[in-house]
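In the block that follows, a single chain appears as structure tokens, in the form predicted on its own.
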Amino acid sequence: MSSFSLRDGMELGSASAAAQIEGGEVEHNWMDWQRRGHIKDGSSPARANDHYNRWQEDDQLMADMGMRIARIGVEWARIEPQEGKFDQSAVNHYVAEVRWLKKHKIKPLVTLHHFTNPMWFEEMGAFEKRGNVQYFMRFVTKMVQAFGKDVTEYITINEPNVYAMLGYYFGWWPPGKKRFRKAMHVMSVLTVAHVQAYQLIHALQKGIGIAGTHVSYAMNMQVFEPENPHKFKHRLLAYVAERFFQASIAKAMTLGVFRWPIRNLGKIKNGLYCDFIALNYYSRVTMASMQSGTRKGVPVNDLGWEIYPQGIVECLRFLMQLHPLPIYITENGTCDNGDAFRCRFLFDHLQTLCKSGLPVKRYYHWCFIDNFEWLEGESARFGLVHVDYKTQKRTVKRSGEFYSQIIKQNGVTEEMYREYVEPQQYKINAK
């Protein structure tokens, strides 16, 4: 079908992370990683989108496009540049942005940790050490108290599995370590950090009489399949990868139920430690070795990731089996540097969600504006809005126009499909 309506009450917005858009010479682990020469295109988070200074321009553009929800991040390294010393001007900056969003009828969902650590925290071992969780709790307390009634929705930690695996197993991200046991230990510590932050946020909000606060963690999930389903090794590798990368940590963070390789380092009791499902979904991968692959002949984006819309529902069904909760898609998007197939990507994923019968309440597209995309630097464009990094000029893309129309029309009409989706085709993986 070439049209669909959004589910009743479903809202569309966009997501971002502070370090990827703000710019500035901020002393965090990704700035250090760039200085050590690890960013593929040589770009730096010091430039990014200069959003820290241009936030009102960006947020006004978001409002003009009709968005009524926004997932935003706060940068711990700005707020606490030295251990125990908070920069009140940085705290005030984020409070001002949140209040502006609310004034313009955009509800903020605030992410407290999105891959970046202050260098003082990184140098003391970050989340490699169970005892360091106390410093994260101090930061959480500072920001939740500062936001008060202005923020009632939080993500404690973004993609703890990605943070641990890419930084401590594959060694591609900071701190560049390559030890499986270390990666699993970091996941276990992050589970403690999430559960304690979940409990702390609710206690702080309850203490000042604020009811209805909702807290979760953002889980990155992929669909893992054997490259050859007839080969036992491939099936085993797909099962192991799925368990190590996402299944075990999701069960621990959601329910306080631990199974190897995640360990209960905080004496966490069985319970419910999230108020909504927060899924970040991008792709499906195949397993024939310890490195994932992509099938030949499937649609792919400009990073070679398979475009597999049905996977978003497959991942959600797993999370719903843990505990049925309202669903927020906290990230979903694609690297499409020429904006050649993003409209089709949006149509396919949103239609799949709307026809799934699942209680999807929010969809945050990754991302609002092209930004510093971690290891890829400025070379990978995920945004609905194009940025010229040299001039910092913003231009709404064709896909941004389409997304704005979906919001205004509460779905996709036949006319919209013919105008935006029909002319676009995916690239096919030829490898």
Ligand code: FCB
Second form
Amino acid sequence: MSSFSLRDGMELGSASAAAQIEGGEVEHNWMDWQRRGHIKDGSSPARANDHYNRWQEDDQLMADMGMRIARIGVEWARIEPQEGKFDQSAVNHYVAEVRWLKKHKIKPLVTLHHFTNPMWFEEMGAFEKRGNVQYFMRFVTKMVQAFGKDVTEYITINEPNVYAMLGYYFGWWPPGKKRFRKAMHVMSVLTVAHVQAYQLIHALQKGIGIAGTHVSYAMNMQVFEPENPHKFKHRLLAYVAERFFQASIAKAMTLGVFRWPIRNLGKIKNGLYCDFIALNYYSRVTMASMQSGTRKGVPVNDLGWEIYPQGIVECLRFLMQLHPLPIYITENGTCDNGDAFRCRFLFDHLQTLCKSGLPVKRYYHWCFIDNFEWLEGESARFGLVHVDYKTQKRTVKRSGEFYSQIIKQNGVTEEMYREYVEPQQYKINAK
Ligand code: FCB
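Switch from the form predicted on its own, shown above, to the form predicted together with the named molecule and output its structure.
Everything in the complex follows now, all chains and molecules, and the chain you saw is the first one.
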């Protein structure tokens, strides 16, 4: 079938994170990581999209493309550049942006923590220490009070599993540590941070008479498969990776149910600690060792990640079986530097979602605009809008046009399929 309609009431928008788009010399752990020479192409988050100054141009473009929802981030290191000293102009900046969005009929979903820590927090051990959670809570209080009724949807922490594994087990991301036990400990501390933030946000909103605030954490999930299903070792590795990377932490953060290796460091009771399922989905991986791989002959993006649309539903089924809730796809997208297959990617993933019968309410494409992609820097383009980093000129890509049409048409028609999707093919993994 080459056409489909969006589910009733399903809304489409895009997602971003402050440090990846804003630019500026902001004292956070990723600026520090860049200064230490870790970014593959030598680029810096200090440039990015200069969104901190150009946000109105970007948000206007979003509105013109027909988006009615947007996931945006706030940068803790700007808001609290020194411990306990808040910069009111930064707070006001974000308040102005969410008000602008609302005025233009775009509903904001705000992410409070998306990989970056202010350097003072990083230096005191960040989420390695249970005792540091209080600093995050103070920041959350500040922002939720500042936004008040203007924001009624929050993501507490983005991809706690990715933050912990890449920063504390693989050591590729700041702070570059390589200890498995530490990574698991960080996940346990992040669970406390999420649960406390969940409760705090609800209490603060209730305190000022705002009902109907929705809070969750954004879970990164992958499909893990044994490279060779006939090999016991590969099957075991797939099981272990799935459990360590995502299953245990999802259970703890969603339900307050703890199983090894996640520990209950906050006397958290069994309960329900999210109001919607927030899934960030990109890919499927195979396991034959402790590092994941990609099967030969499968479609891949420009970073070599397998394109596996069915996986989005497989991951959702896991989360739905923990607890059935409305579904927000808080990130899904692909690195396609030439915008050569993003339309097909969009079609395949949206169609799979719409035909799954699952209650998918929101889809936030990653990302609105090409941006600073962590270790890859500026060399990995995920945007619906192209940026020329030298001139900062924005140009809507063909995939951006297609996305905008999907929103306006409430789905993909046969005609749109023929125009945007049919001519595109995925690259195949030859390795
Ligand atoms: C996710 C991150 C997001 C972006 C995409 C490509 O894991 O949450 O910031 O880097 O990957």
